[in-house]
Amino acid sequence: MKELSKKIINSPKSKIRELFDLAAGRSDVISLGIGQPDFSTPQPAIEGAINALKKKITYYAPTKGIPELLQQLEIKLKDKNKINAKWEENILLSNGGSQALNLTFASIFNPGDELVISSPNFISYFYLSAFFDVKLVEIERKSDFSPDIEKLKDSITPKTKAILINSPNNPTGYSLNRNELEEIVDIVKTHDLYLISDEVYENYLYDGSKHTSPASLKDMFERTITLNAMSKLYSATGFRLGYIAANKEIIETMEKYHQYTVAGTNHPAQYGFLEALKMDNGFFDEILRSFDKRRLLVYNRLKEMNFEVVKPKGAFYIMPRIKEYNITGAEFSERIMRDQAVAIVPGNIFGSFSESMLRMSYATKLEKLEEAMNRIEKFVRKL
């Protein structure tokens, strides 16, 4: 048989999914691996999808999404994000935030283009870059996980096409402040770049942190690609619905790729998303308070165990450094799974500067987190 795709064969399977699969198969495992909220999807979202199925809405949806949902997203973007996007030409539905990223890479990059990110960062950015022959330029974050703006400026070359930000961030939990965002925006404008803004964790913010969508800033809508999803706010990862807001030319380019690859998104699920968007977001207040308790529990316990750890400002991840234990993140992850049945993602999958780190998701029940911390403490005592 002739050779299969080298790009795909040479890319490893997702370590996050590996841990998820292992945890799913064992009742004793506590998973701090996958980034999936643990609260129930709001009933209006479920009823919206059920009612669509009862009406036999099981045929192809319009490629960009049903008009009612696009119109509701226009309202959301204007009210929540201060982004003036027109539903007819600036918004497109995707199969989750993952496909929103895929559509972005397919639509703006040509082979040899360069993309700049702060590192550590979300794993998909690395492999999508490889799949689309994009040169990924990693800029090491500062010790508090903030972006190194000066190094970022120095990284720009004639081949740089875009900067990608993910704030609040997976895996570090860092949330950009307004000054940092404006400095990045200034670089984008100065060098005539695109800015890709992954905003799926926009609602998970702590300690007074505020989220600003860069597309809302002066002269930035035309050069910003805003990515978001239903998954995190509504705990609806299985609905597989995301969306993109961008200028008309980019959306039209995405629509072509969308047509010839997946043809559209889940039709009845779109009615669930529509009903979710009509809800008052007050339902999330108590959920966020719960996540904040978990954040502080994990941060304080890790600090007591002498991990070098930064308190997260957003999302639901924490990324401790483990240099003191003279072990890599990959070794730590493998051994604690075997010894204590705790699933933790090794830091090295998130870039070139995180071999001695771990990524923990605290999107699980408080009592399970407490038990996980107890098991981690038992493990590190042996080290």
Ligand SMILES: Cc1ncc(COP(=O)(O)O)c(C=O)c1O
The other form holds:
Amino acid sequence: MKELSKKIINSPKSKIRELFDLAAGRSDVISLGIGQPDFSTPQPAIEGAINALKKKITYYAPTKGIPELLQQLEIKLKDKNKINAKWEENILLSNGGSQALNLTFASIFNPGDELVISSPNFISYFYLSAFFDVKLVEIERKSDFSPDIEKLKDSITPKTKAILINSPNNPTGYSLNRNELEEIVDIVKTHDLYLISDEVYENYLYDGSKHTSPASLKDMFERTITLNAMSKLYSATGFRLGYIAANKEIIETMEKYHQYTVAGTNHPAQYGFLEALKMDNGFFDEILRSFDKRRLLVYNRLKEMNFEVVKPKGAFYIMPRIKEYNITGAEFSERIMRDQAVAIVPGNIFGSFSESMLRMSYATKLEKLEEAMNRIEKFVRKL
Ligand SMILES: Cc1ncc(COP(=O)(O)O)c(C=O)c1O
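Coords for the form predicted together with this ligand, given the form predicted alone:
What follows is the entire complex, opening with the chain shown before.
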């Protein structure tokens, strides 16, 4: 048989999915691997989708999404993000944040273009770059996981097309402050770049940190591609709905690609998202408090065990360093799964600078987290 796609064959299968699979067969496993909140999707989202199905809305939706939902997203973007996007021309609905990223890569990059990110960073950025022949330039984060602005600046070449930021960040838990964001925006404007802003964790912020969308800053709407999803705020990863806000030309380009590759998103699910967006976000306050407790528990326990660990500012991940144990993150992850039945993602899948790190998700019940920390403690004592 002739050879299949090199680009895809050469990219490894998702380690996170592998962990998922390993854990699925064992009842004793505690998973700190999953990027999925554990609370129930709010009822209005579920009923919105059910009612749409009852009305037999099972046919194709408009490629960019149903007008009612795009209009509601226009309101959300204005009120929450201070982004002035017009629903008719600046917003497009995608299959989750994942496809929002895919559409972004498909519509702005040509082979050989360069994309700059801080590293460690979210795994999909690496593979999408490979699939679209984009040269990914990784700039190592500082030890507190903040971006190295000077190095970012120095990395810009005539081939640089865009900088991508993800704040709050998966896997580090870092959230950019206003000053850092403005410095990045300055680089973008000075070098006539696009800024891709992945904001799927915008609601998961602790200690009073505030989220700023770069598209709301002066002269930035035209050059920013804002990505978001239903997945994390509404604990609705299976709805597979996300969206993009960008200038008219970018959205038109995406619409074309969208038409020929996926022909839109799930139609009844869009009515669920619509009802979710109409809700008051007050429902999330209690949930965020619970995530904050988990964050502090995990951070404090890891610190007590002498891990070198940075207190996360947002999202629901923590990324301890394990240099002192003289094993890689990959070995740690494999051995702790075998010895203690705890699923932890090795750091190396998040880029070139995190081989001796681990990523733990604390989107798990407090009691389970406590037990997971006890098991980790037992494991590291033996190292
Ligand atoms: C930073 C980041 N962007 C995008 C996504 C993809 O989101 P979705 O699950 O809506 O496809 C994720 C999922 O974990 C993520 O962590």
